[in-house]
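Listed next as structure tokens is one chain, alone, in the form predicted on its own.
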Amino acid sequence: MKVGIVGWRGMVGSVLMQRMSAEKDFELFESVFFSTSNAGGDAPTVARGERTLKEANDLEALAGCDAIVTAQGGDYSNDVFPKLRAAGWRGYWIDAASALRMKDDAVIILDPVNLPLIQDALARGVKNYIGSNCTVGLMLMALDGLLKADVIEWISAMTYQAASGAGAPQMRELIEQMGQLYSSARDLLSDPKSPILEIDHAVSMSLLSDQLPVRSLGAPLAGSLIPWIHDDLGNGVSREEWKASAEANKILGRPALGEAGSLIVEGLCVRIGAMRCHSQALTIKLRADLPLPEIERMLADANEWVTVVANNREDSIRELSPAKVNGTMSIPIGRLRKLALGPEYISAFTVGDQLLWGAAEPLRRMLRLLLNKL
């Protein structure tokens, strides 16, 4: 099997390469690396890999692959994918971008949650497999046990999304903003007797200054937050918020939102000053009054990556932070308790690495599933 890999130098692509190397995936197939800017240059050194980079827009070279794994982005997918299909290519397209997610001939991949749906699609000859929105995927992984038991009536998800979800330039700009805020108060901070209100004023003025870099983020994020993510759909809902119900129901193989049998997922999406890992505060309406220990058991037993964190101050602070989860496959879920709204209402807080389970990992696992089928 020959696998083409596009977008391997970007943020998601770099994490994908790390995971594929760690899991020795490259030993299982011939790989061809494509580039939009350095065709003819040296390709990454991997087992069974061609040594020279090919042009990422070369349809003939792409068509020579049995499968293409891309983390190049939605513009690339929208441009190249239809041309490849129109030229008669019948290979497998595995994509991290959102461009094709909701297409009727595409499956959103999150195999710990929807493996039977993926296997059925492979058996039916479906060729397009797309990674989920990072926040939606992480939420479904965390709630996997309750979803499999079909005990959830609706979910309200308030997300705290890291700069990594916006892209590498935004991560860089967040650090630049942090540095400028520090510089604005550095002299005051060096004096233990300086009034805190003077420090606050200096930082506040820096946040509002024309000198604060906002070219990528569009607004101050260090020392602040951005209460809107993605496009405005015109009805008070952002596209990031719309994705929650739309993608969750497709991943779970359920009808679209509003149809009988669909899962209601609502909430607000907020960008915060974390570098990496998305967090989510969940309010969940269950179909019945289930004992909390039973809920915890369902969650803990669902898949090997979910960990239930005891709902106390020490464990919550230690285990439920982006700093702790960064770079790991772990998806902890905690702050579990019954709410005053009624015995069938529970709260939860979960966090996961946006670049691993939220992006790269489902792609490499889909490639493994495809290899096993073929």
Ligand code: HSE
The other form holds:
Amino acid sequence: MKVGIVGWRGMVGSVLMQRMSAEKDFELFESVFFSTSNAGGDAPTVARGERTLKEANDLEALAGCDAIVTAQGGDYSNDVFPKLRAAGWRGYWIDAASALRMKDDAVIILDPVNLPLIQDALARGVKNYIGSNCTVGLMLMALDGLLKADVIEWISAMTYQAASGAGAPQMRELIEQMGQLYSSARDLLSDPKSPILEIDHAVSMSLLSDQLPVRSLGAPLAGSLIPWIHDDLGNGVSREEWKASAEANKILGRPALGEAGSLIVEGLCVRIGAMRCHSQALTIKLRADLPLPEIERMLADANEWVTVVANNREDSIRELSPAKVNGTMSIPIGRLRKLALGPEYISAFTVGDQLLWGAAEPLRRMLRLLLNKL
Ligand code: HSE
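For comparison with the form predicted on its own, would you give the structure of this protein in the form predicted in complex with L-homoserine?
And the full complex, kicking off with our chain again.
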């Protein structure tokens, strides 16, 4: 198999490259690297890789691949994918962007959760396999056990999403904002007796000043938060919030939201000052009054990445934080308890790296699935 790789230098692409190298994926197929800006330059050195970068808009070169993996972004997918198909290319298109996700001829890939659905699609000759929205994917990975047992009636997800979900420039700007806030209070901080309200005033002035860099984020994120992610759909719902139920039902192979048998996923999506881990506080209505130990067992046994964190102060603070999970494949879920709302209602809190299970990992695993090497 010959695999074309596009967008390997961006943030998701770089994480994908790290993971593919770590797992020795490149030994399994020939690789051709494409570039939108440096065709003819040196390709990254990997096992069985072509040495020279090809032009990412060269349809003929792309059509020479059996599979194309792209993390180049939605504009590229919208532009190149239809042209390739129109030219008769029948290879596998594996994409991190959302552009083609909800199309009828595309499957959203999250194999620990929906492997049978992917295998069925492969058998039917489906050729388009698209990674999920990071927040949805991470939530489904965490709740895998309860979803497989089909014991959830609805989920309300309050998210705490990292800057990386918005993009690399936003991550840089977050740190610049942090630095600026610190600078505004540095002298006061160096005096242990300085009044805290003076420190607060200095930081507050800095947060509102024209000098705070907000070009990428659009608003202060350090020392603050942004309670809207992605487009405004005009009905009070953000696109990120809409994706939760739309994609969750598609991933799970259920009818669309509102139809009988669909899963209701509601919530509010909020950007916070974490680097690359999305966290989510979940309220879940179960179909039955299941004992908590049984719920914990179902969650823990579902896949090899999810871990149940005991619902106490020490374990929660130590294990359930973006700082701890950053850069790992682990999906901890904790803060599990029955709510005063009734015996079918539980709370949960989960954290996951949005660049790994939230973006890159399902793509490289899809390649392995094509080769029966998962
Ligand atoms: N839309 C997500 C976010 C990123 O803004 O955090 C990845 O799907």
